[in-house]
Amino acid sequence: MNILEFHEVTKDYRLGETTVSALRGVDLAVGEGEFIAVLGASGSGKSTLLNLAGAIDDPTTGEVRIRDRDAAGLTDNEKAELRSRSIGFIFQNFNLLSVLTALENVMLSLQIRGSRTAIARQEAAQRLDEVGLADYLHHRPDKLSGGQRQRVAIARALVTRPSLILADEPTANLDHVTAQSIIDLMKELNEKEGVTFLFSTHDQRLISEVKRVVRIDDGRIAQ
């Protein structure tokens, strides 16, 4: 079963008097449990594709279906609920709140969903333990290394138990050893928990580990 489908998707942006075509007729299907990299140069449309996959943006034409639901047909509240329940995000720059500890950053995803504080704390601590940060629960981001911050971001993405994780250049800012440990962690989560991963990347370290590579060039899927 496909968890994500793009059907003849285009995405245009207006920049003053100019129209920029970020995606140009993309067809793509992502099955449950896949571990996929979208490969392309800067400006090729990778990040736009992820934004559409996460219901952050709507296509100009065509259809994006997430869990067999037309994302563009959902209300803003329904999109927020879909992201909260089914989709996790891992960002290149981590996007952690600097005033919160690692535990609090991960708890926040559950608290937004309405989970009680005690339950959110317990589940967040469990996820941080699973990514190797049991001894760093009360450290704020500025007291963590880049690899540790990325692990917090992974724990935050996983704590709501999503079926799909979208990762935008998750290893770009990490040294070789740290990047490999992050890749190994994501592979383990994919294999043991069946979480679907869709990456945008140009990092050969990650590309060599995925199960499928989708190449995008100037807004089109390369054949």
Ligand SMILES: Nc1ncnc2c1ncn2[C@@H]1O[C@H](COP(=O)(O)OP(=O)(O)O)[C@@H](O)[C@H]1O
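We call the rigid core whatever largest set of C-alpha positions still superposes within 1.5 Å between the two forms. Because the structure is a prediction, the values reported are computed rather than measured. Positions refer to the first chain, counted from 1. First, how it differs from the form predicted together with this ligand.
- Once the cores line up, the CA of R212 ends up less than 2 angstroms apart between these two forms.
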Second form
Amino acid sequence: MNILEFHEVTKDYRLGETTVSALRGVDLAVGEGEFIAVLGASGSGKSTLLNLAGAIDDPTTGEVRIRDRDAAGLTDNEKAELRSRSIGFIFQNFNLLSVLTALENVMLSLQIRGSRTAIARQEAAQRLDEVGLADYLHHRPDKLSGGQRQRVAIARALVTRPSLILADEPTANLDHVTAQSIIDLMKELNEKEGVTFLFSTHDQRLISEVKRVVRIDDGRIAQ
Ligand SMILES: Nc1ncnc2c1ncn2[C@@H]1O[C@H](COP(=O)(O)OP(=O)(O)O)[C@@H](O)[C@H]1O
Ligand SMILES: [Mg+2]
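The structure above corresponds to the form predicted alone; please provide the structure of the form predicted together with this ligand.
Every component of the complex follows; first up is the chain already shown.
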């Protein structure tokens, strides 16, 4: 079963009198366990596509199906529920809470879903270990490098065991070597745990070993 399907999806943004066509008829199917890079220049529609994939926004026309349900047909509560149960998000600017340690940032994802503290602590520590941060559990984000922060964010996205992870330019704020190590880590998690990844980048150099690349150009899939 496909985890995600786009059928002739368009997305327009109204800005006063003008309309920006961010997506102009996108068809895309993402199978369970895939690892897909969305490659495109700034302004090509990558964030729009990922927002629709995560039911953060609805298409203007066409259909986005997430786990075989029409995302636009869900209530806000059902969307929130779907995101909280099955989708993990990773952002370009990490979005960690600065007053919390690495461990607490990852635990919080579980606690807001009702997990008991002891269980949340154990699972969060295990995920941080998996992303190579076993020695940094009690560091706050300002004591971590950019690459380490993004590893915390990856652990946080994984800790709820989502089947799909959406990452919008997760490497944009990192130097090239660190960026490559983040892509390699995501790939390893994909291969080891079968988590489906859909991530965007504008850096051609990062995708040399990615099996499936979706190129987006001015709101259209270009392949
Ligand atoms: N909220 C918005 N309101 C108006 N225009 C937007 C909005 N978000 C994105 N756009 C426009 O839609 C197009 C695609 O943007 P985006 O999806 O952010 O591309 P990318 O992530 O590839 O840089 C751009 O022209 C951008 O200016
Ligand atoms: Mg973007």
